[in-house]
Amino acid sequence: MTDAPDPASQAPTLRGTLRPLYRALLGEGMRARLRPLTYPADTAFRAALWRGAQGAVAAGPFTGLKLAPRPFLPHLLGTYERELHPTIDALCTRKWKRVINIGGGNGFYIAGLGRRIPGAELIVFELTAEARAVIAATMTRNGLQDRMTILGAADQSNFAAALGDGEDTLVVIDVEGLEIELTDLTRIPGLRRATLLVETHDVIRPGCRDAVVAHLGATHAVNAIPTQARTLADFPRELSPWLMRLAPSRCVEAVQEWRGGPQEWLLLEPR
């Protein structure tokens, strides 16, 4: 059998370019309800994956995390942002007093980290009320509700208040370009002692990556992690070997994240 063509290895598609706008305009719950209509051929395929995974992340650092129904398939498969998996595993071996996730989406990161880092205070910022409800449900599904605080949109003021002095604090940021403002050490002094994992979005706001480095490069060691292409080898074979044989191209599509172009994550650790 030959591997299906890998969409991530081709030039950015219109779908990839528009996806960040689609995500910004529609909440996670609305996107989930629209997917069967937007991609009708995927309905049976998604149902088979959901049943096979029993509604929990199938692989990766957050294996076993219970998800809300109709999840983003890379979340369910456990392939989401696989470039970060070694980094996440390493971070989860350390003791953290607090984990802050800015741009919580459906709760994948804050709940996944919460399961891996027992006892840490969990704070998540998310813009929309609909997404915040999904996060709350995900946290409850995973028994994390007693450690969580769910807040609205982050700005420099409320982030600084949540961060405090930043000691023993892990911060994960995915805010579609606002990472520039939220890594400004002059406005948020607690960043000096915090460890950050920041997704940069030059595809949306050119210069984001360099601005974050300019803000924190003098105080933090910077490790850049670039995006990588997805192939059939990324699909978790143990979840459904028969789907890999019968529908390889759909399995390749299932692990795509439909980014608008190459991106980088920055791991920033206090010097």
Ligand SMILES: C[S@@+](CC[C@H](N)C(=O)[O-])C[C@H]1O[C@@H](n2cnc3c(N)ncnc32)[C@H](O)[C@@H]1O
Given for the second form:
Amino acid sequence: MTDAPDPASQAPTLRGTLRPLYRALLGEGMRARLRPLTYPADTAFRAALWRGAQGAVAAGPFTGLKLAPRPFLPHLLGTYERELHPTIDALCTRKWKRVINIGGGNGFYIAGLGRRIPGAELIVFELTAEARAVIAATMTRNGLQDRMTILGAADQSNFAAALGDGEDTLVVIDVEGLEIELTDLTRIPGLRRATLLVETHDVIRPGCRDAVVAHLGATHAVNAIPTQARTLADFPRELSPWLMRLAPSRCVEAVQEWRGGPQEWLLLEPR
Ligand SMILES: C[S@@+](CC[C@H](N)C(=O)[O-])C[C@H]1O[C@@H](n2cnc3c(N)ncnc32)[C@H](O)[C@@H]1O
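Next up, the form predicted together with this ligand in place of the form predicted on its own?
Next comes the full complex, this chain leading.
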């Protein structure tokens, strides 16, 4: 997943030309405050969705998860990675001692899984301090702060330490290519008994998917789940039928995940 393109990137040419100057002159905080003026339609659209969903995930396995303001819209709509919804639901019926999420982003997965898997220890690795702050806020908003550990950038050594023997541990990995190193059984022996859901990123690092299968294919059953295109039919009509009628192109845009090309997730379960 990448961030949605800024509306300015699709705006008329003059606006597009002035954009670098605007960004150079005003910091992120000021730009955010001015956003209702610079992008009024986008702001109103987002506000309508936020109000409709009451600030929580509207559908899917993490329905009801409270989000930080200005969420990624597929998170709010509950359409995010809908290809995985049956898999997530099935995983959440099992008993886990620990859930580890590498590449936590804004905490959608670690908090969503935390709510669905009561009592499990929750460990999340996230590279950026800004995202770690959002994760902490999201965990607190959902009452999960007492079970969480938020760590910085993952590598083979700190992941191996967090994983231990891997028993009863669910690992969700989405780190833009680093999945090759993080599935190396020779360096991380606890992988042998862990169940993993790995997003592969051949679009960023060619050969990722095959490298992960080469690492774990002998010890784990592999189930590959491909990404699918998004259309207006993905937008949750019940959330706002009138927005679907008035602004269908915005609704189609709201469910996009802005991937660089087709991808696959791998569900890897110990044999
Ligand atoms: C595509 S995003 C994950 C999105 C997340 N799955 C979600 O649902 O919102 C990838 C994240 O990995 C983080 N990241 C990159 N390298 C990392 C590393 N070595 N350890 C932990 N996080 C890392 C990035 O900062 C980014 O937030």
